[in-house]
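Only one chain is given next, in structure tokens, and it is the form predicted alone.
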Amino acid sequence: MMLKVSDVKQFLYCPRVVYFTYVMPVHRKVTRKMEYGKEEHLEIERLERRRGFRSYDLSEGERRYRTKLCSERLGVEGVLDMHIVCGSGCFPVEFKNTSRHPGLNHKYQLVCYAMLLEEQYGKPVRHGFLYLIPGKRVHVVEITPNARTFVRKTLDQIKMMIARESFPPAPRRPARCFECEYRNYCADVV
């Protein structure tokens, strides 16, 4: 079974999203926030094409957008927003529409993409970037051995949840449920 890289992000935010995707597929309501996020991604990609690399603390490189990545070994695939290839290596970049500090779910999604890039290029990826759209800030994420292990364990947990068809508990932060597209299917939360 192939998972999506975004499943790592979703599972760490709320495992029920992944449950409703694979175990009990239901109609997913497209929210205004989701539509806005797509528009923002297109706009930031347009702007990135005109920019230098100073934000990433690089002197040169080549940007590659919406790269399809896949690892049979990890059992995961996804489309990375952007990555930069230069003489010192390659660096994944994910665009995030958040004005807060990036969440752990964002970090581990990026780590998963870094692992896929390592397979594609056959070179280690030491760090990547989360580009925070509202503040136009770049957040550096170190790709550590512990982070890679955490991603592998998360992928295993997702596969186990799907295989056992076990309904996961609600997230500890009920505020996450207010704008969730699956809110109507969780009868035990707000």
The other form holds:
Amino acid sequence: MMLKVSDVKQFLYCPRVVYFTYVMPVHRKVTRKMEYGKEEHLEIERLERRRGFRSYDLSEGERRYRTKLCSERLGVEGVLDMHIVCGSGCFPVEFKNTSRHPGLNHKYQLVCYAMLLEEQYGKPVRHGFLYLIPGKRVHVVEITPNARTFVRKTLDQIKMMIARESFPPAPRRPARCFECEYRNYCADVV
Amino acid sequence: MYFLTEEEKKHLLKGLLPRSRELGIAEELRGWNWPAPPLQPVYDTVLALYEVANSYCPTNRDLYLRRVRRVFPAPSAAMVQGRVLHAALVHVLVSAKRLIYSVGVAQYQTICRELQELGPVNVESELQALAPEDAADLKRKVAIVTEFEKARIISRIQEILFKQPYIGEDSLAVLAIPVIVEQKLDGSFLGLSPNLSTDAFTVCEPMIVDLKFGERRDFHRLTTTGYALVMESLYEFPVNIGCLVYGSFRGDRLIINKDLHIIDDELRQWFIESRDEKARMVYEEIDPGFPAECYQGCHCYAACHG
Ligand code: SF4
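So the form predicted alone is up there; where is the form predicted in complex with the partner chain?
Below is the whole assembly, all chains and molecules, this chain first.
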């Protein structure tokens, strides 16, 4: 089965979101926040086209937007916001709408994209970037061997959860449930 | 055995240390964030650090036997060997420190001579648990470790003394033997035992060192990770580096390999997951069953398979 890169992010935020997507699909309302997020991504894309590469610590390169990536081997596909191709390699960039330090789920989503880019270009990807929209800050993420292993393990966990149709426990941070669109379907959370 | 070679120092200073600082560890995975998830313990089961870190049995049934069924099989020969060789090393390091303080720098030749004459630690009671040929072999290994470490410390003392003409005892002890052995730590903040003990902790750069005799296993890094988290929870300073020291014997030679590593986000998450999984197993008294294959020489074999 093919998973989405965003499943890695969701699973690490709350595994139940992935359960509700694959095992027991339920209706999910598209919120205003989600619509707004899409518009914002387009705006960033427009602004990025005019910028140099200084914030990525690169002297030159070419930006490629919304690239469809897929790996049969890993069983995962996704659309990457942007990547930079230059003489020293290629680097995935994900746009994130957060002013706080990016979460671990964002980090592993980027690592997963880096693994897909490697397969596409046949070259190792050493690091990637999380572009934090509110402060226009760029956060560097090193793609370490352990981070790759962690992503592979997470993909296996997701596949196992789907195959066994096992309902996972709720996240241990109740704050996450307050913001969740699936909250009504989880009977055991407030 | 804990001292780094010149190449290892270079690898640490030019490679690992700057990288560990650049890498940036997620704040939620720092030991000082123990009051919040994911570090906050879920169950009130207290585990020893080795119980969280070790995974020789693929299903961890050994832990279930010990903690739920209260079955305590005798340690295997490999376990006794590890314990005894570790004690041999501690004996030399602590005796050397003691000599430096009691004899004093002015009589450094006495320090070196007495250290040279230091006999191996007495391990007769431990050897009784072994077959005679295993006991003889272990005794030989204890002597090798003791001689090796004595020679290393004497040469370090001499090297420091010729560079530092005005050095005092305290400084000599720290420079010649820059490790604290068996440092006691309270792991309660992380749901671990209040009486933990690291094999060694280096003073110059906070680094957890763990000594192993036996094959390398990927989960060995969980030991250094666990101690790093505990240190962070107690003292609130970052501990980013771990070092596993692997000792082995080729005839009469001691071979030492080190695995210097960054205690990164992934190791920290792996440790926490392992803690939660195992604490649940004990708390809920879940028998994890048998693995597809039991490992060679498991000390629980008789208890598991009758
Ligand atoms: S005998 Fe097998 S199941 Fe029992 S603890 Fe050892 S490896 Fe695990």
